[in-house]
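This document starts with one chain, in the form predicted alone, laid out as structure tokens.
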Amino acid sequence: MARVLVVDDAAFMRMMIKDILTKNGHEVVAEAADGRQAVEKYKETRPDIVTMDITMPEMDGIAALKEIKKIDSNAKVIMCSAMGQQAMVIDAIQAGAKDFVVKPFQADRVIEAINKTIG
């Protein structure tokens, strides 16, 4: 069981994730709606994963990567992105990120990344 940071600006993408992580057995332990958001609740949680949206207002999901591997270099952060953002998600892996899953979210292949960036 992981417990998972939720960084989506659609509220409608977190209760999605969430749905599907809280049925898998994983735990939920904050959402953002933006990176900066994101980069505070991982400073208060710590969670074991991050789940990040790469379009985002504020600061967009690579920038809140970067910032979150400044403070833990040991983050597990997993970018969700929207078909066509192929440049983007080179970008996030190069900042750091382990994994990526493409919008609209399959379950098994959120959850497949979730127990690949655990184990």
The other form holds:
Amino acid sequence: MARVLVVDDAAFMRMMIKDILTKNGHEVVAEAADGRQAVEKYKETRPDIVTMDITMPEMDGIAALKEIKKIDSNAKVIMCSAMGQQAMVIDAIQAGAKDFVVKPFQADRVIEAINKTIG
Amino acid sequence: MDMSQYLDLFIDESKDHLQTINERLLELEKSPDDVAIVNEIFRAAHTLKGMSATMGFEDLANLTHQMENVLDGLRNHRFSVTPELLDVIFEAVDHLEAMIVSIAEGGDGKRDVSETVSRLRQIERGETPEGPTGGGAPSSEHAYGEFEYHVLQQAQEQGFSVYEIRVRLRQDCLLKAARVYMVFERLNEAGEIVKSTPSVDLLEEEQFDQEFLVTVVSKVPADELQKQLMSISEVEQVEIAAATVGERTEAAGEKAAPEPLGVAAAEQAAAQAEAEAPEKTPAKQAAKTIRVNIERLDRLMNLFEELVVDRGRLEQISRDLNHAELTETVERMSRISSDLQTIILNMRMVPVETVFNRFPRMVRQLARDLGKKVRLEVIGAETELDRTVIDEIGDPLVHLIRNALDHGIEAPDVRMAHGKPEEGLVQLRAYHSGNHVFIEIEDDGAGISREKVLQKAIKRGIVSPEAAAQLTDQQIYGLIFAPGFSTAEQVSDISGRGVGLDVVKSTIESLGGAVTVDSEPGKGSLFSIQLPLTLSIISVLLVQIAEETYAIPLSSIIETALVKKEEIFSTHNQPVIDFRGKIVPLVRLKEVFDVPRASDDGEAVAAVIVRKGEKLAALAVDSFIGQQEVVLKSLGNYLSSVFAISGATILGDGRVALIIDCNALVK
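In place of the form predicted alone, output the structure of the form predicted in complex with its partner chain.
To see the whole picture, the full complex is given below, headed by that same chain.
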């Protein structure tokens, strides 16, 4: 069981991830719709894991990842990427992301990523 | 991703690579110990694999992958080059070719290659020593260069372990390169990556299937490393084989003992250095070329022809005006435009090599199938022909070469008995002569039996026994081109598939060429094909009908004659003439083409005797103008089916002459 912060600018995507997570026994402690919110919520809730969309308004996922890493160098962030964002994914991993999942989400992939990251 | 835009390039390049593989394989057969050749084949196969995987042609990629494994084994001297092994590789190449052809024709490039794949696997497995850990996968897939070798050895001396790690990603893994990056990152934390197969560049471009192999030096225990790698998402399987770097000299023998790392004989070092830095070895003939669609060249040619029309007018005007400066300029322009014409025609020329280069393969295979020993000599492969001719000439040549091997060259024991060398010789020659290119196929086989040909021709009713007595040897040999003739005692698999030599003849004639055969019993036969340099330029006889000029292709003309009025007879309301004892119909072109203000026949009629196959006709015209080389132009779409006109040409003075299609006039 992990406490998760879900970050995505699309409410639909947040709902999907939330569904996948709660059905598999994880708890979504907070949601954020852009990078800036994500950093705020991270400070507030100190989740075990963050699922982080890459393309977002205000502050994108990679910038948010870096901010979060500054607050907590042990933060575990899983990037959510679309096809064709290979370079960004690699940037994110260099910046300290633990894993990534590719949209459209498949439940088992998301769970695999979460489990491997907390395990 | 939409790959269709790359398809043309993919097909072109794939064909090039297959050609390279084919050529090098044949070389390899002659010098089986040459690792440089294996390397070249390996590279071509590897590139092909990467390209086809990228394009999503799975079967193609799988087959090349297996082929690559076998080639890698050859490269590492794990097994040696045998004709049987080459047979399997050739078979694989055939499949690859078929797949590329299928893709080029709009197919999906799918093909059942499981048999070939399993045979390749057999070769690979049958002689592959098991890895030291017994981990199933051959661990010696890596060939190390000298530098890498030293790094590994030093690391070992310093107490590092050398691991060969095979990582398999899930089949549906997306963003594979990012996963690879994660694996590499993890490995770099644990130790140092010495080598990866495919190379890092290719991995970054996702040019691999699901698996890749890395060699790592590390102090982390293998099971710990495995756990770390398995913790990366979408990594399906991790096989780690601990390896030791053996003494380099130890394995110098030809039959290397099971060699854990595949670091083999010292003689390989050079080849491996090459494999390490393939960029450093440029292609042997780096001719600077660009690919141009032939349609563009056709358009260029057409536009140029328009220019020629205007040039003709200008010349006419300058003559009329008699202005010195104008005349000078026009003459200069004429000279330049004729140079330009030569260049444009040249651009359409392709070396016959493009057709010839598939024959060595074919001859090898046929000779093996027939149990004969045959050497193929190709001479003059650089001779150039118009692209259109090149495209058509392949099949007839295949047929003739098959014939030479099947019916010409005798079995080795028969040859020995006749005091000939065991190995038969087939020569394929191409050369220029005047406005023609000759392609000759000569064999030193049994030759054609004059008697047999005659007997069969009479039996089949191709000639009458009386006429046969008059024929020269040449004419008798020519009979084998007659429809319905086949000299093969037995219809074999190789030739005589129901397509006779008559098809060869008609194809060549449709190209405006001719084929002849000569033979000496016991010494061999010579098939000679005469081809026009280009199809768009033909030799014609210009004739006048009233005020109009027409062109008759020389290739159909037998002769010209003046026929007296009283020598024209009439049967069934059809005028005929007596031409050397044959009754030949007389066709009045002015009636056929409805020429206005046509004059009546004078005392004698000028006639052009033309033929279509064996049939003749006499075309009545008003007068002969002369022979000329003209450029054949089509009439365009809206005049596509004009009776008895095959096209038009623009004469030097800019006037248009219609080109007569004699085939339509001979009934």
